[in-house]
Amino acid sequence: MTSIGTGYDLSVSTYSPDGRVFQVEYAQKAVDNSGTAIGLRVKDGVVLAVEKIKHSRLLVPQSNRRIMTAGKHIGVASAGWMSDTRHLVKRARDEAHNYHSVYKADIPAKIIAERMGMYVQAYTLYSSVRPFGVSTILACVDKDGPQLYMVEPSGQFVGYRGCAAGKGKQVAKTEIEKLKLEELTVREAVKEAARIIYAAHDEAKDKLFELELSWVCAESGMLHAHVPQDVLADAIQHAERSLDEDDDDEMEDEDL
């Protein structure tokens, strides 16, 4: 990255001669080294899924969640530094609370995505701070229906039907593009999200991981909530079964 000249990566407020801000690119690398996070916007809701890498067998299950609630109708999934995630989720909660205090209504998805993008972008302007090493995926259902946004370390925010971040994002994006998202229900999307996370997981590098799933839909009362344990178990079984079928197909092709 620094082959074009030394010193341009020492401050986030310095551009390189070809117009790059290296500190922002380094922050993106922190995201790309994290577990995969995806979001699916379907016809009746939004589903979030995260591959939470377990660095020890002693970790308590369902602790240190990478999917959090920023407002009663807003879910946040993250890929990157966990400490940065907590800071941004706190900021999102403050924004949601302030909007409700002023307008007596829940904050729309586009507005909270815009405010979070502006906040993150402010940390790319000054040499006294560093960019956030996290990409956040915002899931929400507002008056315009299901909404899905992703805020990147640069402060850019974009609305998606399906998106992915983390080390398995290329595999995840390929699988998401195969789906007819506008025809899926949230129940179907939960199973597909689990399958995609399992497909994107790199067994050689990270053997242990925990799947996190949440949704915003009619079944959750249009509130953000983690999926029930029975739904999670069914999704994991579906993902493992699909993975085994893919392995069997590959073995048959090799035999041929």
The other form holds:
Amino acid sequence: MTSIGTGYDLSVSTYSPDGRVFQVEYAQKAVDNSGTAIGLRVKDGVVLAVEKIKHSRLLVPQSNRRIMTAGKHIGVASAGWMSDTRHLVKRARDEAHNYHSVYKADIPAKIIAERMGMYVQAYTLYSSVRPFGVSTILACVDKDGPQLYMVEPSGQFVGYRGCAAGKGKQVAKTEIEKLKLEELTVREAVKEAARIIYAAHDEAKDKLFELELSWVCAESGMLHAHVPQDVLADAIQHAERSLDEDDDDEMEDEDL
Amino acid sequence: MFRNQYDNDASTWSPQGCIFQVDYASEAVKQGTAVVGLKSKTHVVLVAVKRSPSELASYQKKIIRIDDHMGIAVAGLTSDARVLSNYLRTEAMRSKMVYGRALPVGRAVSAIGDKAQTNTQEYGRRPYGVGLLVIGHDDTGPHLYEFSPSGIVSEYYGYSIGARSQSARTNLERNFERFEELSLQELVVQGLRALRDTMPQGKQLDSMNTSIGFVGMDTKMTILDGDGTQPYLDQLDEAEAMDTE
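Same protein, different form: I have the form predicted on its own, so give me the form predicted together with its partner chain.
Full complex below, order starting with the chain above.
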């Protein structure tokens, strides 16, 4: 274990001598133990993808969603504890609804990101509560165009062109950095997102998993929706083919 | 798991990124007797083993009716189960009063999931020490959900919780692809077969310790105990006998 606080890590209202709040870092561990979630902001929309690790074949496919909707036009993908996610999404929905009652307009992405960030941060202030064990990725298209934000357990929220959280985030980030995001369309991004999730998935550790894919773009009427079945099937095919090609490349290297 | 400094309350993360109090609450679920749930295209069924504290005492109720279209089976702290089932009943009633329709099952389980989650985040509260299998039938068909103390709810084709439930889950995993087309009778017997795998050596399922519940299209939530379970137990014996031949 790299960071064990020894005495300064029992409560979120305690700093360690070197200025760290260990309880928040431990909450981040919960995120790092979960299936990968990524977001891609491209030319004409935003795409979210989640590696849903299944612990049993008995689970009903396409249920137990990890990507949820807030305010119709905002997609929320998460890595970490699902029950904490639902708490946050409930809050996000209230915030979106509240904004709409006051301003009679859809809540802009940076406002919802800020509100979520502040809410998560509030749970890192008091010893009577614990930090949320989730990183939430918010996807939205507002008047400033496609937007992508990630809110971490510390309450920090940052805007991204591409982001990843969870077990496979290192692999995912490397792959995302190779993409030219400003030039991709959502149709292409959906395939790339699927490929990246499959690449980040560790076959040895978690055999069963399901890909969950969603977007906010013109095709979905600028609302957040899970991608249609044919798009999903297409993306999965693309991802599986790329994996096979990678395996073939490795074999060629061995021959040399 | 053993005593450590991170397990005192639900508002403390451990260095490995888990909350021990929630894990311990899940242990309480494993102390309860097994319950099995499974669904077909039209119906969803619960079967449970009941326990009695002594020869003179009655058997603890395991399956509770929430509404005409919904029921739950419990494993763990029964008093916590009562609190949750009362809450579900109130919500089900509220849905009928306010919206004039039966409470959608998915929403019901999300509601108790959220309720349980707040108990895992605040100081001075403990997680619920009970796991539930929630069955129901609504406009989207028959459903089976598992609710756990962490507040996580998942939907299944078939599942089992409680003591020695892994044996039942293994049985279900081997057979679940056939459940779709089964009749209600066959589904109950299938559930009993899985349940039987959880019984310890020397113990049998009989009409005293078995409870059966089911709901579905055109079938209101029904719970069978005592003599009502005998026909199904007889069918179970027949099916097992056929297998060994």
